[in-house]
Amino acid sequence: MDRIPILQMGKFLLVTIQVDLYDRLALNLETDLAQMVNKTGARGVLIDISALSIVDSFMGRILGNIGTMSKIMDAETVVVGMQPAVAITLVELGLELRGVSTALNVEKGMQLLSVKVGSFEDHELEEDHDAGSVE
């Protein structure tokens, strides 16, 4: 059975889609990502779709589902590398990709994830530090 590799980078999961996605592969990716977020406690999921020249309504729905499921599991999702034709197609299909943020490339996507997740953790660290200074 074919699988898309999911790499862990600290508190983030990185998925680079380098092949055309058929329905079964997309569904496997959706399931595998939910399991990996649960298993690793990842706070962010970055999906690189720069190699895809076509995203149909099914794949658009899968990306939206991944974003929604990740959000429910306390992880942010960022899709990067979207080709202009893919963006046009998604708009024409009326797909909103709820729960998914987008960035131009992997570097900007990682920065966006760090801002979304890091600011909360920084706040937690400050609270822990403040609580520790009372002792």
The other form holds:
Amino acid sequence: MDRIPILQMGKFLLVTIQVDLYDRLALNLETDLAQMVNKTGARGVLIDISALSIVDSFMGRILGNIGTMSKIMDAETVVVGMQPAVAITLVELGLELRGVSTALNVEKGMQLLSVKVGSFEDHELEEDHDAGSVE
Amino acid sequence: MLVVLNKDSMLIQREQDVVPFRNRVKEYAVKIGMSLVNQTKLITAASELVRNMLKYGNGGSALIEVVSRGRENGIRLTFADKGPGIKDIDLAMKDGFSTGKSLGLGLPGTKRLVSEFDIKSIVGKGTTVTVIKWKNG
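Show the same protein again, this time as the form predicted together with its partner chain rather than the form predicted alone.
Next comes the full complex, this chain leading.
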């Protein structure tokens, strides 16, 4: 059975989709990612779709599912590299990628993930400072 | 008047047929010089319709035609299945309606992606969907 490889990079998981997906492959990715998030305790998932020439409603739903699923397992999802024609088509189709954030490319996606995951820790620190200043 | 310049058909019976079909549609769209955005819209529409056909109609046949009307060239796709048919087409064409577990964007979303859209369905006999995407449409 074909599988999309999932790479681990520190506290993030990295998925680069290099082939046009048929349904089974997309569904496998969804399941594999949930298991990997659980196994590795990853805080973020980055999905690069720059090689995808189309995203239809099925693929959009899978991406949304991955985002929601990761969220309830305490991981953020960022989808990167969407081609302009794909973005235009998605808008016309009426598909919102709910539950996922997007970034222009892998680099910006990684930054976004770091901010999203790191911000919580920073926030806690800030709160400590605030608490300190009030006293 | 609509002139058919080229004809090609494919049987769609399994989900693995979807990607080769999309590629074939893309080949024809490239051949007539369709812009990348229109190509993407057409292929996305094709993908939605082929998926519907597999999911609700147990597969069927897909016809790809290069057509011309006046100075305009385009691609016409016809999807025919012998599935259960659609009881209420108006309802099926509404945004957000779905009998399956999908987002309900399939038919109305697809209609927005193409230049011309036609659907005919007879309950118990099957459904035929025809779409045209003009090169500059």
